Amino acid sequence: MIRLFVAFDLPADLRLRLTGLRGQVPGARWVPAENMHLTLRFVGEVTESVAEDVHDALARVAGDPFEIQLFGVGQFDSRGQVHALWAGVARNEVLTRFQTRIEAACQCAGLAPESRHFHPHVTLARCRDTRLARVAPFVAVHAGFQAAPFQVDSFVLYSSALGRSGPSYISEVVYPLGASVTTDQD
């Protein structure tokens, strides 16, 4: 079994900038800049079979380079405890377009439909046993961030191991948009 998402890289300084809004957050776990990304579509646990069915409908998806441009922060939360705070994309029609292509080729593949409705984001903590008054003034010193515009010219299949320390990502295939695909061993 291989646990796999798609997602969108992000630019080193822009990792690197997200990584100077941490802040004194309780019960706030906070991703490595390494890890930070966009996702499209969380695959799950597949076989070996799935995994290469996910691969073949992924390198089938077209599409040229488009801008992306971060914008704002807030967290996921349910009855009161958050789970996760994220800093948000602007709105954007050819991002919303091209996850449906991705959403599109899994189901494609052969994976269930997604079930929850797609909202673009980059994880910057995730949190546990944290109130939404513990997160509010993380949320309101920083609700007007705002990023320079990144160009996208690619999206990866990453497999993702779980550890002790958080997760660790494995770049797979990077499929460029309007090229060829690369495998890890090109």
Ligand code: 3AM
Given for the second form:
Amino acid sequence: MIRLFVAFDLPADLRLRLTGLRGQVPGARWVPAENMHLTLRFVGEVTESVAEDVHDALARVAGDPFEIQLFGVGQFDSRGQVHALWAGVARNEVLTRFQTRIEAACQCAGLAPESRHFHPHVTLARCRDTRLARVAPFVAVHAGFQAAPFQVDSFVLYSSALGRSGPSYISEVVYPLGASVTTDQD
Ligand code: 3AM
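What's the form predicted together with the named molecule like, now that we've got the form predicted on its own?
Next comes the full complex, this chain leading.
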């Protein structure tokens, strides 16, 4: 079995800038710069055979490079407990359409539809035992966060290994955007 997800990689200077947002938040474990990405689809644990089908479907996703801008910060929470802190993404219809194509490709490969609404973000920290009120200062301080737009010209199929010191991600396949799509008939 292999644990997979699909994401956009981020430029190194942007990841460095995001590490500058770290602050005093009780219970926050900050994501190392090399692990930062913008998730498009969590695939989960699949067999090698399903992984091949996902790869084949992703290889057929066409699209041109486009720009993304990170904007604002926020948190995922439920019942007053915060699970993650994130940097948000400025409203972007191209990104929304692109993610829909990734979702369609994953379903073509036999995956169950993702039930959760796509909320584009870059996770900055995962939190444990962090009450909502404790992240309010962090969110207030960085409410105006805005990064320079960057161009995405590829997307990545990552594998994820869960270790004791946190997950480590390996870039399994990079799919360029704007390149002509090849098929078995070519
Ligand atoms: O870094 P982010 O948050 O964008 O949260 C996990 C991470 O995305 C997400 O997949 C990415 C790589 O681990 N993830 C992990 N487990 C998940 C699950 N069961 C999940 N997303 C949805 N459902």
